[in-house]
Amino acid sequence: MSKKCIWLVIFFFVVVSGMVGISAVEGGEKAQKVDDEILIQNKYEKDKGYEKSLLTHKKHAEEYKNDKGETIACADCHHVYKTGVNVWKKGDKVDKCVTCHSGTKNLSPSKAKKLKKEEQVKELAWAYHENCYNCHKAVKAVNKKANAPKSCAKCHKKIKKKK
């Protein structure tokens, strides 16, 4: 093979691999693969007899509206707080909630509200209820027909006991 052919082959691979890299980038970061639906892990399964909650991520991101009638922005759910301000932006890495909210008390929202704020924010159950439930509540306040469940059983299906 001639030097010219070798350089053409090398050039071809560099261009193709560069194009593949560009297609995987969103907002300057590598895009994370996100499932259309996500089962939210919880400790209620054994403790209180509830199944994992299903988050319809794709529908939330593409179809559902917030309480202002706008498409739900990524930063409405995803967050990284620095000095009280959410600095997370689309394209940033998304950690699992339990990365920061690693508390193990598994408290109901009413019991979690009795904790000091610094203890409260550590609790995973509190974080889900604070973010998800409060958003659903706000959406329902402006649109009674919105698909934003507020009752516990709509997100937490009871595990049927085996007979």
Second form
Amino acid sequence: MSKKCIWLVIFFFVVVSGMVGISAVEGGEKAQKVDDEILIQNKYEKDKGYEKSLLTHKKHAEEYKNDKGETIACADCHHVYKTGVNVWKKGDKVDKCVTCHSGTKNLSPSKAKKLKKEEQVKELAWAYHENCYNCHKAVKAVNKKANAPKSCAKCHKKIKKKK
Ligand code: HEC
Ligand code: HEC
Ligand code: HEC
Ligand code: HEC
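Starting from the form predicted on its own, produce the coordinates for the form predicted in complex with heme C (HEC).
Next comes the full complex, this chain leading.
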């Protein structure tokens, strides 16, 4: 290779790596990160004696299909309601569910079912169950073989008590 050629190669390398670097910084500042798999935190975990539930976030958002055979939308799980309409769209900030579903009654989902609508919706475990469970139920109804669990033990194991 001639000297001129080598300088050209170096020049391009510097320019291209510079551009990649800048775009990575821009993306990094805007995009909110999320792990491919999330262990869902719940403040009542210790009281109720269940281990954290696992959500395969990436698979849910990119691979799995809903009951209509469509890819699941971010907005099926993330929302900001304005006068009853979900105005959240992809790219908007995602707040933790507990930010809004911050009920303090510390109830199991089955007990939360007995609350008044306005109080029920505030309970965190209820919000999770309603979201996870309703979709799994709908998916199972059209495809019995789908691995969208409805049984308690498939989503959370009991914490083993020390004897
Ligand atoms: C099946 C439901 C579901 C789908 C679909 C889904 N998410 Fe999530 N996502 C969650 C849950 C649950 C959390 C954890 C929230 C918490 O900890 O309270 C989460 C967390 C996040 C977080 C991290 C928030 C934080 O704690 O900082 C981001 C960002 C996010 N999701 C973006 C997306 C985007 C973008 C899509 C679509 C490509 C998407 N999600 C699809 C359920 C879902
Ligand atoms: C910015 C506040 C906010 C955040 C964050 C939020 N919610 Fe909600 N959520 C609401 C409000 C307000 C309602 C009641 C809407 C109505 O009156 O119908 C609601 C309703 C619900 C409902 C019942 C109606 C429906 O949309 O199906 C479920 C289930 C639910 N939320 C689950 C979740 C889950 C799971 C998360 C986290 C991934 C979450 N929410 C995050 C505010 C929020
Ligand atoms: C909008 C629909 C939808 C919602 C909401 C949803 N799921 Fe799922 N889930 C699915 C589908 C579809 C499958 C996979 C079915 C298959 O592959 O056969 C699945 C599979 C699973 C599995 C088994 C496979 C795996 O990836 O681990 C678990 C566990 C699970 N979901 C947990 C959850 C939890 C926890 C939530 C609530 C935070 C949730 N899901 C919310 C549709 C949904
Ligand atoms: C599709 C997944 C899924 C299924 C099926 C499911 N749960 Fe849950 N459950 C969750 C998630 C997610 C939470 C909130 C985060 C956590 O506690 O791990 C939760 C929370 C709870 C809580 C609140 C206590 C705590 O751990 O903070 C109780 C109690 C509970 N579930 C009982 C049940 C029972 C009983 C069944 C069976 C009838 C069941 N769940 C089925 C996903 C599921």
